Amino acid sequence: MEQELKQINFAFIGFGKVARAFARLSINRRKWLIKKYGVEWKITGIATKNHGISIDPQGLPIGKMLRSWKAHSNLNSFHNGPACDSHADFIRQCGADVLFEMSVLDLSGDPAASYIREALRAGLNVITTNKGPVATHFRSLSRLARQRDVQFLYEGTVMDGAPVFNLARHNLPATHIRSLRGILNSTTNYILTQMEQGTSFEAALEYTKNKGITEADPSLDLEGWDSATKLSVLIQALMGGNVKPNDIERHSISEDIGRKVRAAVRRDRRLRRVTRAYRQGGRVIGKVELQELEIFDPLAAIRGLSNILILNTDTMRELAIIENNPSVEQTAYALFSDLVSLL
């Protein structure tokens, strides 16, 4: 007897590099999803800020859209249905089972939090790579997902596709995380390690911009907001604290950091911007700070675009997760791994 396939409809908010990489990955893994889970999928809607909105209940021609995509592309020509004038209308009309929220980071968490809230209320599962709404609205969105009996997943908000939250959720039962520390911003780590080799601050920063590694606003990287937002998500999701990005002490880096980088190297040490959280009484404290590390410290060995997170636990002692030179494909895989956890 032939296996009866289960149909799952996707909708995207945002169709940038991550969304397009996820679409390509889903196409490449289509046969695997059918064989492993008996699941077939189609994308019934895509909404963007600058490229229009498109809904088709029969499924958008995603292969054609990917092949023809350009910086000035407009999705409205693929729309097949009633007029859709806002993202709220889009969420209500897109016919999706899963909303992938992939809009640009805003420190306020909005408007992404509003999109996620609307989708959860409508009974959609939500998967996001946007750390802003997770950091600023973690408890309310998680509570709403439980109330609506749907999932709110966010693996791609920290360390791209490395299994951080899924590791804790599925593989560390009854484990208490005492503290954590890591290097979680590729842009600033690349700048610091390139400056050790004599590269200028400006040249290193320009490289990360050209590669699309920085946030849309690079000051979010340089001033520590990207790291603080990721740390806020980690503290709330893994340590039970209620720490927002504004509560986290941050150290910025700028072109005058070169002197400190070279001085550390002369002492056979390394300067890194360390993201850490620890318990103090009944509170969790978060900091994003420049630290001069001993050469044998695992964080000192993390160079270039690579990231590391070390969890200090009461069951497994220390666990380290290292991601070497991540790219947009790893972030796309985080969306895919969260999708698979729904099946």
Ligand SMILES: NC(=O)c1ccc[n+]([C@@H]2O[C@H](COP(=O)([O-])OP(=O)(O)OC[C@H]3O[C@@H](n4cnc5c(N)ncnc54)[C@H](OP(=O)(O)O)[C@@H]3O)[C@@H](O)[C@H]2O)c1
Second form
Amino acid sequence: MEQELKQINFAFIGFGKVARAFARLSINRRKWLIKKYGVEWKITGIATKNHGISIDPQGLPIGKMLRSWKAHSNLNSFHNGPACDSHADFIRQCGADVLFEMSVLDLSGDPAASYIREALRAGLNVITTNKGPVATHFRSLSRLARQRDVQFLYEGTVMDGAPVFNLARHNLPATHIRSLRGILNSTTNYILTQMEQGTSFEAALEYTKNKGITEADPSLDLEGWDSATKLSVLIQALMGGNVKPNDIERHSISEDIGRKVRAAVRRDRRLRRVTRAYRQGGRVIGKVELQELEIFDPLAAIRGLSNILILNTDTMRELAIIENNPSVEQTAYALFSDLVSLL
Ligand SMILES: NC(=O)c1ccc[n+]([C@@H]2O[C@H](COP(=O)([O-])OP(=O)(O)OC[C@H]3O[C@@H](n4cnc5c(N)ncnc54)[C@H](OP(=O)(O)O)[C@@H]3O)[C@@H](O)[C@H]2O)c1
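Next up, the form predicted in complex with the ligand in place of the form predicted on its own?
Below: every chain and molecule of the assembly, starting with the one above.
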């Protein structure tokens, strides 16, 4: 007798690069989900900021939506469900089991945090790639998820789909993380390492923008806010500290960094923007700082868009996670791996 499939309904907040890559990946792995978990999915709602909102309890025609998507597309034409006047309304009416929150980074954490709160209160699991709400509201959102007996997962907020939180959650039992350091911002690492080879600051930044790697507002990358926000998530989720992005000391980079990059190379060293956290007198301190590193430091070897995180633990000593030249497909995989951990 054929096993009956379990149906899972998805809703998206955001239909940008990450959301569309996740939709493509889910289509690509549809048969795998059926075979491995007996799970079939459909998307019952998508909400954006300027490109409309659509709900269809029968499932939106996602393949068609992806094929026809253009910068000026509007989702309203696919709407075939209850009227909704706001994003809160959308979350309550979309009929989803899982809300994928993929709107843009805002340092206040809002409005994404309010979307996540609304979804958790309504009993939806939430999976996000948006580090803003996780950093600013980590404790309250995690507590709310526990109270409602649903999951709040955020693997994609740091190093895309490379396992960081899932690694710590599932594979490092009874482990205390003493400190951590890494390179967590692809845009600035690409700029610094390309400038070592004579590329201009502007050309390197332009490349990362065209790759869809840079935040919608590039100053969030250049001024270290992206790294500080990721570090805040790491500190709260892995080290138990209560450190918000604003508590983290940051170094910006701008056009005039070329002189320091070249001076480091002349000394056979490398300039990197290092993100680190350590414990001091019962507190956790976070910093995002420019450092000239010895050539044999693992962080000096991280080039281009690649990222690294080294956890200093009391069980495994130093454990490094390296992500080589990520793209939006790896961010989509973070959402997918979080989804699988719900099944
Ligand atoms: N791109 C990456 O490689 C990457 C990697 C890791 C994490 N992330 C994170 O993933 C998230 C999505 O990134 P992305 O590259 O897909 O961004 P994107 O291409 O700019 O798309 C963002 C989407 O969010 C929607 N949106 C923005 N503000 C909103 C609001 N207030 N309410 C509802 N929807 C809103 C946008 O709607 P409109 O188009 O209508 O404005 C758009 O559909 C961001 O938080 C980013 O930091 C991205």
